[in-house]
Amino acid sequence: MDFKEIIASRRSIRKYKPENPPEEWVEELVDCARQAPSPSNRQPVGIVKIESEERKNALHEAMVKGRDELLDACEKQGNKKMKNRINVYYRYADFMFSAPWLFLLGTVSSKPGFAEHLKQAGLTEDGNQEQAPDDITVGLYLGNMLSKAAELGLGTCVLTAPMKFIPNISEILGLSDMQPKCFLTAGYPDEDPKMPTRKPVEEILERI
């Protein structure tokens, strides 16, 4: 397949075959991820492959607890619609603990970028603007990983809902220098979902 066919074939996969892909493919995915551009070549992204069943179980327990706390809050509000939405997002995320591979991507400390330099010079007040380009870089890393995985015949799924269910991910995983942004599952797909509807080019592209 050419590149356009590879990215068009990718789907969000939540059902995987039990066998693990070759372990050397992990480094293939990360090697592709690290080729992504970043502001001032700061490379502010870390990738963790979560293999410990103990830590997966701890994450799972925390996610159940987080879901239950949100459901209790909805119950007190009488917000049935939000309660249903929470349950749906939980069901869409719970599979990640049984996926062959589970990664966490996040931002890590790196040398100061443009926003921080402006703040240090007293030209702006907010150095937190650094986070926006760092988050974009996480997305670029993900794009490379997803494309390489599709080329290898792997299914993947990016998950951000668990970040709302589990507020203390770094603590559970013992990560002192990472701000978690998303989980990523990967493995041999055991489903073939239809292509979701995409906006047409003319709806996205504007010429001014």
Ligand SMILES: Cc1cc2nc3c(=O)[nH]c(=O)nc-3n(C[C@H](O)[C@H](O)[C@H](O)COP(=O)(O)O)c2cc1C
The other form holds:
Amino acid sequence: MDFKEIIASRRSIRKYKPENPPEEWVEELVDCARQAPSPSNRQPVGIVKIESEERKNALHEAMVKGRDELLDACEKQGNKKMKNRINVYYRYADFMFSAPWLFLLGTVSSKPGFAEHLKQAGLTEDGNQEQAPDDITVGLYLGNMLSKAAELGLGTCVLTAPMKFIPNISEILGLSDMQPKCFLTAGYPDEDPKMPTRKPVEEILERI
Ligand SMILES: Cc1cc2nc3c(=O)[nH]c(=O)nc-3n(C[C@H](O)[C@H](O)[C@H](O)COP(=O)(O)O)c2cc1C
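Beyond the form predicted on its own, can we have the form predicted in complex with the ligand?
After this comes the whole thing, all chains and molecules, with the earlier chain placed first.
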């Protein structure tokens, strides 16, 4: 498959075969991730493979608790539509615990960037390092991992829905220096979803 075929063949997979892919492919995925560009080459991204059943169970419990709290709040509001929506999104989060591989990606502290240098020189008011460049970098790491996984015949799915159910992921996992951004599942696909529609090039691209 050429590059375009690989990226076009990739689908979000939510049902996996139970077999584990070869463990050395984990390093292969991360090796591809780290080739991504980053602001001033700061490489502000961390990738955690969550293997411990104890930690997975702790996350799962927190996810159920988070969902139940949201459902209770909906019940009080009498908001049935939102209740259904929460249950749907819960299903789009909960499957991550049945995937052979589960990763967490997030931003980690790194050298000061341009925004911080400007602030330190007293040239801007902005006290916080801007998050956007680091978040973009997480996306670039993900893109490389997803493409490599597709080339290896692995299914993957990026998940951010769990973040809405579990507010304290770092605390539960004991990760003091990570701002979690998304989970990523991977494994051999046990489903073959159709390609969802995409906007045509002309709708996305504007020449001005
Ligand atoms: C940032 C991001 C967050 C996503 N969050 C979830 C999620 O929480 N749960 C889920 O099942 N899919 C999630 N997805 C997958 C999308 O639903 C999927 O990419 C989209 O429907 C297009 O399908 P495709 O990936 O098969 O092309 C997410 C994708 C991205 C890029």
